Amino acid sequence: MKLRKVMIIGVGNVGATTAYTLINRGICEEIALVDINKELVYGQQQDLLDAAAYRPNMIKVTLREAIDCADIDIAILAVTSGIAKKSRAEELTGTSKIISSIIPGMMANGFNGIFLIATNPCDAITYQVWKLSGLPRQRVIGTGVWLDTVRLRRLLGQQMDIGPQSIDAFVVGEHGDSQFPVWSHSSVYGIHLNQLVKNRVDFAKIGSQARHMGFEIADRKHCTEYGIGSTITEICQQILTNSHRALALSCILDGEYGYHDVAIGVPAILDQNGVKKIIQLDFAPNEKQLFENSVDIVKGYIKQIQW
């Protein structure tokens, strides 16, 4: 049996929480940690090995350099240049420079797996990784708006007293201020949310809450980690188990929705090779305009990338 190996580049709060969540789900046999802070990464490794010792299956937690990547199935990018105060785009200059210093070396040393990007601003960095790596677009994926989608569903569930897993509602667009819920395609087992709640729920308010939840959390605890760590792990699980499940992710568009050469959050089906298919939604007229606006904003960020 081929051992499943995941590399995490950047083991601060997000990277370490992702590793811990991967261990608890038991979906891979090796987690390789990479960080420029050697004291931190060693401490994280030893702490995680303590957690792994409770698992019924053998899970290795190893220390590597990013270029030691030829046998890695999924490389998670969780590097950061600091906490954004108002917008994730604030991180672009710093994080794009870090990405430019990492990806070429990995490719020169034989990386042939899937890149999963959690570094912000997620869509622009996903595009940057795709360009630098030269990999097929199916194998470069951003966490995108999946966490935003989960937040939307849990907020709706709290208002409607329905488990969030039963709510088919999702967010598309930028992982940022221009994202929006696709209310025209939102339902519970085929019943549209408008029909179900009969004006008892303020959808606009819930959409805004979901959009700003990350900053609300960070304002209080100075980071976010559990939600995004679970998001990254969920995406890894769908890839490693060849699930063919659809999630809302940052994908490189090549004609879908009428756009090319941009990464943005859209629903996509995952398999063991990454993105199997991008699902094209029939947007309502106002949603189409919102999506166009979001694409334009991401393209603006892409122009600012520090190559």
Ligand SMILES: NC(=O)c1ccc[n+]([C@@H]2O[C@H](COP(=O)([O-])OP(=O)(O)OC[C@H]3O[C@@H](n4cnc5c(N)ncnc54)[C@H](O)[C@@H]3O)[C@@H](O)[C@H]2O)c1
Second form
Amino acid sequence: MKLRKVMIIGVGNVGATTAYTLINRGICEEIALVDINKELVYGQQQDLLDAAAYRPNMIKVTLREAIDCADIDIAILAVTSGIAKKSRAEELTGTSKIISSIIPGMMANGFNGIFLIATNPCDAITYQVWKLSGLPRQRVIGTGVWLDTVRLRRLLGQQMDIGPQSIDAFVVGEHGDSQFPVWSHSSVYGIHLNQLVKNRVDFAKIGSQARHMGFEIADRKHCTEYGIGSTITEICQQILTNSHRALALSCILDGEYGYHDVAIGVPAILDQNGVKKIIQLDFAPNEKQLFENSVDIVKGYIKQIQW
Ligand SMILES: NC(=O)c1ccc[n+]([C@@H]2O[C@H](COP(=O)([O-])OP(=O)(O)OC[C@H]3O[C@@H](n4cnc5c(N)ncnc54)[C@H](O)[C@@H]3O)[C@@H](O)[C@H]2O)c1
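Can you swap the form predicted alone for the form predicted in complex with the ligand?
Below: every chain and molecule of the assembly, starting with the one above.
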């Protein structure tokens, strides 16, 4: 049997919580930790090994350099030089420099897995990793709007008193201010949300709450970690189990929705090789415009990447 190996590059709040969540789901046999802060990464390793000792299966938590990656199935990027305060784009200069210092070395040392990007601004950094790695677009994925989608579903669920997993509503576009929920395709078992709640729910307000939830949390605890840790783990699980489930993720478009050469949040089917297929939605006219605006914004960030 082939052992499943996940590397986490950057083990601060997001990286460490992801490692903890991966351990508790028991979906891989090795978690390789990478960080420039050697004291922190050692501390995280020992703490995580204590947690792994409770698992019925053997999970190794190892310390590696990013270039020691030839046997890694999924490499998660959770690095930053400083968390954004108002807009994720604030991180672009710092994070794109870090990404440029990491990816070429990994590729030169035989990385042949899937990159999963949480680092912000997520869509622009996903694009940068794709370009620097030269990997097929299927194997470079950003967490994108999946966390925003989960937030939307749980906020709707709270209002409607329905479990979030039963609500087929989702967000597309940038993991940032220009994202939007696709209300035209939102339902519970085929019943449109409007029809189900008969004006009892303020959808615009819920969309806005979901969009701002990251800062709502970070303003109070100076980071977000549990939601994104679960999001990254959920995506890893779909890949490692070849689930063919569709999530809304940052994907490189090559003609889908009429765009090329950009990473943006769209629904996509995941299998063991990454993105198997991007689902093309038939947007309502106003949604088409919102999507176009979001693509333009991400393209603007891409121009500012520090290569
Ligand atoms: N996509 C999402 O939905 C989402 C949600 C939350 C956070 N984030 C993003 O995740 C990133 C990490 O956030 P955090 O709260 O964990 O930050 P953090 O500061 O706690 O952790 C970042 C880690 O990166 C390490 N690092 C910096 N440069 C490095 C390098 N060259 N090589 C290896 N490690 C390096 C740091 O030492 C630190 O431990 C940020 O960009 C943040 O905006 C994304």
